[in-house]
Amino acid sequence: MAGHAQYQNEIYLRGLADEVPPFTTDPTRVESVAEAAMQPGPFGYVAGGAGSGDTVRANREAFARWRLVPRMLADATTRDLSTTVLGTEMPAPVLLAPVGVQSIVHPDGELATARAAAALGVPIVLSTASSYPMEDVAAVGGPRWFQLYWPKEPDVCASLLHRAKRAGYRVLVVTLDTWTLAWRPRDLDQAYLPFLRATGVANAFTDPAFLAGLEKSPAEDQAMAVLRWVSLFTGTDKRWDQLPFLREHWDGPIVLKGIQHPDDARRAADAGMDGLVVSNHGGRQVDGALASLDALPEIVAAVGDRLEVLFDSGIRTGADVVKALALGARAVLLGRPYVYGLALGGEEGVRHAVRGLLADLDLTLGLSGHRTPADLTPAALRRV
C-alpha cells in the first residue's frame, strides 16, 4: 500500500509494539475527545455556531443525504490525489481552512499548525486573526495562502495585503461572511471573546499602518489597541464595487469566501475574481442557513468553467472530500478536526488528524472504483 493510504499500515505495524495513535481516528468520536481535553471557552469557541446550531447540523445532514456508489474492477490499485489550485501544487485536493486564535487551544498555535501541513506539503490559509504574524508563520516553510478580514481602513488593508505577499502568501482568500460576529451562544454564556484579550492580533498589532494610528503602542495601552482592532475588523459591511481595490493591492489568485447564492458566484466571476470558497463558515455566522453542500452543485453548474470552486463546511470523512468532488468542487477546507488535532497534540496531533482525513480520502477514493479525484463526477453519487 502507498501513497496516503500508507498511514493505516503504519498504524497497526505501530500496534505490533503496543503502540496506539495520539487520539482517536474515527472522525464522530474526536470533538468529544477534545471537549474532555479542553477549556470550556476555547472548546465552544471552536465548536460552536450561530444561534441554536441548526445550520452546524444541517452541513452534516446534507452528506448524509448523497451516497457513493462503489464501483468494482475499476483498476484503483495505484491511485495518484496529487493536483493544482490557483497555482498551488498540493499532494491531495485539501487545504486547511482559515482558523483563527489558535493560541486558545495550543500555545504553538498557528505555527504547529504550519508545521504539520508543511511536513505533509498541505497549503495553509492563514487567518488574519491568527495568534502569530504572518511573516513568524511564513517561516516554517510550506505552501500557503492568506485569509484577509477586510479592515475598514484602506491603508491597513494595503499594508496587510504588503506583507502577506512579501511573505510568499500566494492566493488571498477573503472572507465575506463575517465582517461582525453572529449570535453566538456558547460564547456568550462563558462571554468569551479571545480578541478582547488580545489574542488573535498579532497580524495588526505587529502592522505599520495599524500602528500609526496609535498615540500609544499596544505594548504601552492594551486596551486601546485592541478598541481600534475592534472597529476596525468588526462591523462593516463591503459592497461588490469595493473589490478592484484588493485587485490594486494584490497581484495573485483572488478568492472570494462565503459564497451560498449562484448569483453572487456570478457576481464574483464578473467581477474577474478567480475562485470562490462555497462555504457558511461551518454554521457560524447564519443560524438556518442552507448547508454548504445543497449550495455547491448549483453554484458549479453557474460558474465552474468560469473559476474555481471551492468548498468547506461539515468536512469529517474521506468519503465528505469525495462526495464534495464529485459535486464539483476543486478542493476542499478542512476545518474544526484539524484544529482538535492541534488541542490534543499540537504539531502532532494536527499531523495525526491531516493523515487521518487523506489516508481515508485515499482509500475511499480506490474502494469505489476512482484513480484520480479528476475521476470524480455526479455519477459517482445518488441522492437518498
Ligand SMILES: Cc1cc2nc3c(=O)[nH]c(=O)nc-3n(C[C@H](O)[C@H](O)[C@H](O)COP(=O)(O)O)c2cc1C
The other form holds:
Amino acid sequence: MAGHAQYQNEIYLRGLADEVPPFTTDPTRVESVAEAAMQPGPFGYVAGGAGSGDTVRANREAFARWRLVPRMLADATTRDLSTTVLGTEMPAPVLLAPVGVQSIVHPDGELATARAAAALGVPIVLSTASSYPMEDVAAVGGPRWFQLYWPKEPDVCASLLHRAKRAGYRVLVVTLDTWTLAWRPRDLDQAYLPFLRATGVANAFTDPAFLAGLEKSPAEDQAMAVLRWVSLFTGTDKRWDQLPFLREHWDGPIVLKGIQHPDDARRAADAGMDGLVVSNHGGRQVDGALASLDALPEIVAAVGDRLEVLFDSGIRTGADVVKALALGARAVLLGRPYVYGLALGGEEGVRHAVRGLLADLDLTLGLSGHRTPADLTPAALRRV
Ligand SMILES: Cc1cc2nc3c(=O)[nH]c(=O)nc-3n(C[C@H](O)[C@H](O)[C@H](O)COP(=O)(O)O)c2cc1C
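Now show me the form predicted in complex with the ligand, since the one above was the form predicted on its own.
Up next: the whole complex, starting with the chain shown before.
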C-alpha cells in the first residue's frame, strides 16, 4: 500500500483542478465546522462531556505537556506504519472507537463509517448502541471488533456475543466506565437522549433473547421495548468476579475499555484479559477525572508486558498518536473526529477525516525521525 502521506499529494494535485478537500484538514477546527452544519441535539450529544467539561479539556491539555524532539538524518523516508494487534492486521495503529447512535448525525450512520473504514482497511469497533444491527454492519466487510455494553440479563449478553462472533467480529471490547450515564449538561439542557426515541437500540431490537422478554414486538409497543432496553443497559455495574462469564461466551481476545488506574490494569491482567483501553470515554463520564494520557505511562509500566495497552480520549492529530505510542500504547482509538466527518460528509466525510489523520501521523512520524511505530519510545518525547 502506498504511504498514508500520499493523501497530501492527492490534495495538492486536485488543487490544480481548483478542487479543495470536502472540509477542513485541521482537526482542531472540525468541531466548530461540524457545529454549524449539525442539529443542536446531536451536536451536543457528540461534543459534550460530563459536568463542567473539565475532563474533555484535560484530555487535550495533557498532549501539550509532552513535546516531540525531532531527530535528523535518520533516513525515515520509507516508512511502514502497519501493525497487528490481537490478531487483527491494520494499516496503522489506529482503530475507530465505538461510538453509538451514529444515525443521529447522518442517516447512513455506522454503515457509512464501516464502508469508509473497510476501504482503508482500518478496523472499526462497533458499539452495542449501534443504529444498525451488527450483522448489517458486518456485511460491509472490513476488520471489525465488537464493543459490549454488558446487559443485566445473562441470556441477552450471551446472545449478543454469539451473534457478534458469528458475524465475524474478532475482538470483544467491554466498556466498563458507562454502566450508567454521567450528568451531561449539554444533553440535559436540551432534554435530549436518543435512546428514548428508539435510536441506537438496533442490536437489542433484533436480538432473540431481548425480544423473548417482550409481550409485544417493538413495532407494536415501542415504549415498552425502550423501557426494557433502558432497564437492561443502564445501572448495570458489574464486578471483577463476573469476568469469567465473558470468557465462557467469547473464545477470542477480550479487551477492557475505560481503565485509568494501574491497580485496575493489574486486575485485568490477573483476570487473564488480553488487552485494555486506557480511556475516560472522551471525558463523557467522570467530570474531574485525570486526563487519559496522564494515566497511560503508569499503566504501561504496570502491565505493558502482560497485555496489549490501547489508548483513547483526546486524539486529534498525528502528533497526538505519536505521543501516545511513544508513551507505550500499542494502538489508539479515534473518537469524535471521525464522527464529525460522518456528520459533514457521510462515508466520504469519514474517509477524509481518517485519511487526514493517517497522513498527518505518517508525516509526523517520519519528520521526527522514525520509520515504524515500534521505533517510538519515551525518548522521542520531552515533558515540559
Ligand atoms: C457520541 C459518542 C458516543 C459514544 N458511544 C460509545 C459507545 O457506544 N461505546 C463506547 O464504548 N464508547 C463510546 N464513546 C466513547 C468512545 O469510544 C471513545 O472512548 C471516546 O470518544 C474517545 O475520545 P475522543 O472523542 O476524544 O477521541 C462514545 C463517544 C462519543 C463522542
